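Consider the single chain below, provided in structure tokens and representing the form predicted on its own.
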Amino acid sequence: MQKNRKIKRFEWKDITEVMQIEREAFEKDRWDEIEFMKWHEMFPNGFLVAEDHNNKIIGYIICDREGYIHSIAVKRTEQRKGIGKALIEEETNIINTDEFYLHVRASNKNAIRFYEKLGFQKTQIFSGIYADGEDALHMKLQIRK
């Protein structure tokens, strides 16, 4: 990641920026503001944000216990600058377990793409899983600690 810029615990107040993000990251499938709530209740340690120079939200991620990466995404202008690669990384640091897992949607093949440079493999598919029917793709990243 670039210099000038840190990733931190998500804080309430950090919300209506991550919401930006969510809005512009996500068509389909996007999460409301008593989502982030309760994923910020339940693993206050995994959700993390990067902020630029300004301390503006620049991405966001919110990995549990387990290592599963339930929401990632960036701010467009910020993306392929190794902002979600800094952001997996820091979980990596943070979650205790050699292994974690992720779904994303079989046709976004840019997010497939990326995981892939980081390492995960895909291991099933979850047919359907999506409102709209769509299919996903399990993928894992195993640690070497």
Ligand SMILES: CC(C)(COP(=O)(O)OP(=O)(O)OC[C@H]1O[C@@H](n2cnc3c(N)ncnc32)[C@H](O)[C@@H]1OP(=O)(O)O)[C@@H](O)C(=O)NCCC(=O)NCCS
Second form
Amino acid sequence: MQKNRKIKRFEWKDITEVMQIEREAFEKDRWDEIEFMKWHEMFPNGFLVAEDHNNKIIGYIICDREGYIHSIAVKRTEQRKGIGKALIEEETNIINTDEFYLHVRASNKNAIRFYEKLGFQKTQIFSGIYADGEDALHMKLQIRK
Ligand SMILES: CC(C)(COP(=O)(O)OP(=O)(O)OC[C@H]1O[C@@H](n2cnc3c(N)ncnc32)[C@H](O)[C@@H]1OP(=O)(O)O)[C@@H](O)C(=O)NCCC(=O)NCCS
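I would like to compare: after the form predicted on its own, may I see the structure of the form predicted together with the ligand?
So here's everything in the complex, that chain up top.
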């Protein structure tokens, strides 16, 4: 990630920009504002955003205190610039666990490649757990601190 970008904790004033990223990133499983509010109230330390040099939000991540990554998305025009990687690395710095987990739609090949590149390994397949019947891959990252 370039030096003129920064990662900070989400603040409620960021919600409009986060929602724009959400709408662009996800066709299915898209969260509404209530869902973001819920996660923010539950564990504000784990809800991070990446900003560009104009203080525009270009990505977000939500992780809980057990190291479960519930969502991550980067603005389409800013993808493949190291922002997603930087968001996950920041979570590994601030959350006190040596294991991180997530689940991802089996068809989301780009995200699966991204997670694998960061060292996540496929651990399990959950058959048909999405509302439309699609399978989820469960993936795990072991951190050596
Ligand atoms: C998945 C996502 C968060 C990755 O964010 P990103 O900022 O583009 O990722 P990075 O630039 O940090 O990528 C790091 C590495 O992961 C791999 N990678 C990332 N995106 C990839 C893609 N589309 N295809 C193949 N490899 C990819 C690459 O090896 C990349 O390094 P490189 O660009 O030097 O080759 C982003 O593509 C996104 O928002 N997707 C839509 C939302 C989504 O699917 N979220 C996950 C839901 S489970």
